[in-house]
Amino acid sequence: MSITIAARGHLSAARPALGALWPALVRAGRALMPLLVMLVLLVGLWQLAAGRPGSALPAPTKVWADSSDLIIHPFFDHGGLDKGLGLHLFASLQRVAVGFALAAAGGIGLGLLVGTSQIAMRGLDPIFQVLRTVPPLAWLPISLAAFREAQPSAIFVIFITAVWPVIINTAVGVRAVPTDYRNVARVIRLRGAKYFLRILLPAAAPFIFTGLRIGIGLSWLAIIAAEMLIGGVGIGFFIWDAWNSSNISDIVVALLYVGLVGFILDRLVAFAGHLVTRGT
């Protein structure tokens, strides 16, 4: 008798529980069914443009069937290059991670400097200006001119190329700092560090948070587009050889991969941002 009143008293503390998580639920499941249903509409046709006959694109069921192996077992290491998608993505990542790590701290850097200094400004601002509009590609043979190596060079193009929105967000961010903030620093008496500690750092914190988003971004395509042409393991190695192999059922997947990938990439630092500013 007093284990079937414990049975019961667990059932009964079980339902307000199940109760509370129900609505939640209830609530995802309304969230996520546009995309779902969205997602289901593309495959659908592109399942009806590239199933017909003839057809130069591989269908969802091709690609499958094709590539099935790749998509259950991207981890696979059989020696040289080749590797699964897992462990050509994690070298890209690691290139990526040294690339844009050194282009948020110079990027911070250089903008706080150009932002804080008119003569700064007007000595490096159209120097950025005109350097920003080169193509990623086209630092590639100077980078390999400069370095004689395929690592350092794919992660100076990484530098390049999303150094210069984080140096532009940050400086707009300075100069954006609110005329009161100024004046209140001023009435009492902070200066250096703490000025910048307290005052101008987390006013400009969300300009340079969107800095990171794009460079992030920028980092992402600018290393597929270099491996592309330096070879070695990596994403961009990956498509670009599976395309000489005529393997377009494993280059659809590669891109399915580096699609996902750079979005959880914007997330995290979209998510960094959010606990920086505190969702300012």
The other form holds:
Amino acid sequence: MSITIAARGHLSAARPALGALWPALVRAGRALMPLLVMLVLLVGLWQLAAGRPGSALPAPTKVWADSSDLIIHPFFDHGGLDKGLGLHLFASLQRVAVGFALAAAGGIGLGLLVGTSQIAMRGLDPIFQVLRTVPPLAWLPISLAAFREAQPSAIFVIFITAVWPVIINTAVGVRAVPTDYRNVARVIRLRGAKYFLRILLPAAAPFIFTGLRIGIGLSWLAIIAAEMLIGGVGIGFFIWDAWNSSNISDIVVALLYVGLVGFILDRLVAFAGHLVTRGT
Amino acid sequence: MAFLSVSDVSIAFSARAPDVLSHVSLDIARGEYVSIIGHSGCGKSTLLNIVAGLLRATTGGVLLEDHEVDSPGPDRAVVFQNHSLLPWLTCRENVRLAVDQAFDGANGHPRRSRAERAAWVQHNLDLVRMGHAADKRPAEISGGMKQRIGIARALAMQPKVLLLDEPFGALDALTRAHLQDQVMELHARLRTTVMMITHDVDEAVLLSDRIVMMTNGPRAGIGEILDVGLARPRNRLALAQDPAFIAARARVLEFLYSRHRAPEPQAA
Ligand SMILES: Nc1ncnc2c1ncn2[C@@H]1O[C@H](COP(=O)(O)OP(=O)(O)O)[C@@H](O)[C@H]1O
Ligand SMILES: [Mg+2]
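Structure of the form predicted together with its partner chain, please, following the form predicted on its own?
And the full complex, kicking off with our chain again.
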């Protein structure tokens, strides 16, 4: 590249910019190198293992040959369920957004209640402890029976999956407000809503975000499974549909997307937590 | 009538445990600087917390200007041992929160406007020479600076009594000396009544008008009270050779290490 630039006579202008960028590029390269090597190794192994004729699973080359369309055109829409992966993911993300928002609001509210009130704690905590062990999919039939429709049932499953860690972590955070902060609040007579907003909530915020982060991960786990059962547009059903039509390559591509999106969701919540708690 | 009067205070943390403090009485005059010294675990913080209103005495009580202390309040500002700044607020916001509360018109002081409160916060930050780092968060400044912000927060409430719980205990010797000088200077300037807990004999003698020496717990009480009687302003270098300083120091050391030695550490 530098040669092209030199030939065009922008040498003096390009030098400082490139000079400043170069160390950063080298650092980024060093940091990413192990990952790239690992990826090449893994894909190579996969190719070796699945590349033999008669293999049950497709090798990377076959996945690319069968399903490169899915990667290259994520947003095509041929009507019905014949849509690009991007659109399926978008439908799933919408469900997660609604279910998770409800879980966050309800979970923080209930967590604050259980964390601050001894009576609420005695009454509710045992119930939470039992209900939170119910696997997400076990809620699906009962929510289908209650809502009689796929969409609200899926959202309910997200909600009921994500709400427990939010409740429990919020309650722990509220109870763990250090005595020092409580004493400061008492000396300056900070009470009621002011105490809640200025001391309790900020002190509990790191715990709340831990709960939210666990919750978003569980939401993503649950939505894929729930969509397999309820059908319609969504990445979960896409995978199930691909299985039924023996498009194993499509499944492989979809799994990669599911993993990447789950990773991004986790990082988004972590980032939001970092912004809000400002490293406290 | 004493300005601050602790009368016959006893406290037990449970009905079955022995009293931690037993029949403690102490009168402090307005503007006086009193140190409480005693071995770790004898009940110094407990006594300070009772004066602050954070703990209730089992029997006996505390009077401040003839009013009974029954709850904490900004007229008895506390500087806690481990600074206790709120980490999600900047230094300025930490002081500001206390000022907003103390001057909201319902906590003893007349109400002040937003601008007046902002100026008062700045004034107190400058007082402890922390104006330059006011917008940093506690995690970004040193231990000594945190303690200075804690002192600014307490002073900014214009308390009747300043309660210091081992304010310099966690600091290195140089920082500690520096802060001691600052506190002496502030006390000379503001004439605030101070009750300070310490386990440092030199610190107690250097800063105090009187030193209250506590016996070991349980059922700890006041063993002896020493009038320091050194002229102010005091200079740590000049005092190092001063016979009165040396005598006072010896007296406290003798109390702590000869007559009331630390109890053997018990297996936890
Ligand atoms: N909240 C509490 N509950 C039970 N015991 C306590 C409590 N606070 C202090 N104590 C006990 O009271 C004694 C005095 O403690 P403290 O006042 O903190 O001592 P000091 O400040 O002199 O080191 C100690 O034995 C301590 O274990
Ligand atoms: Mg103590």
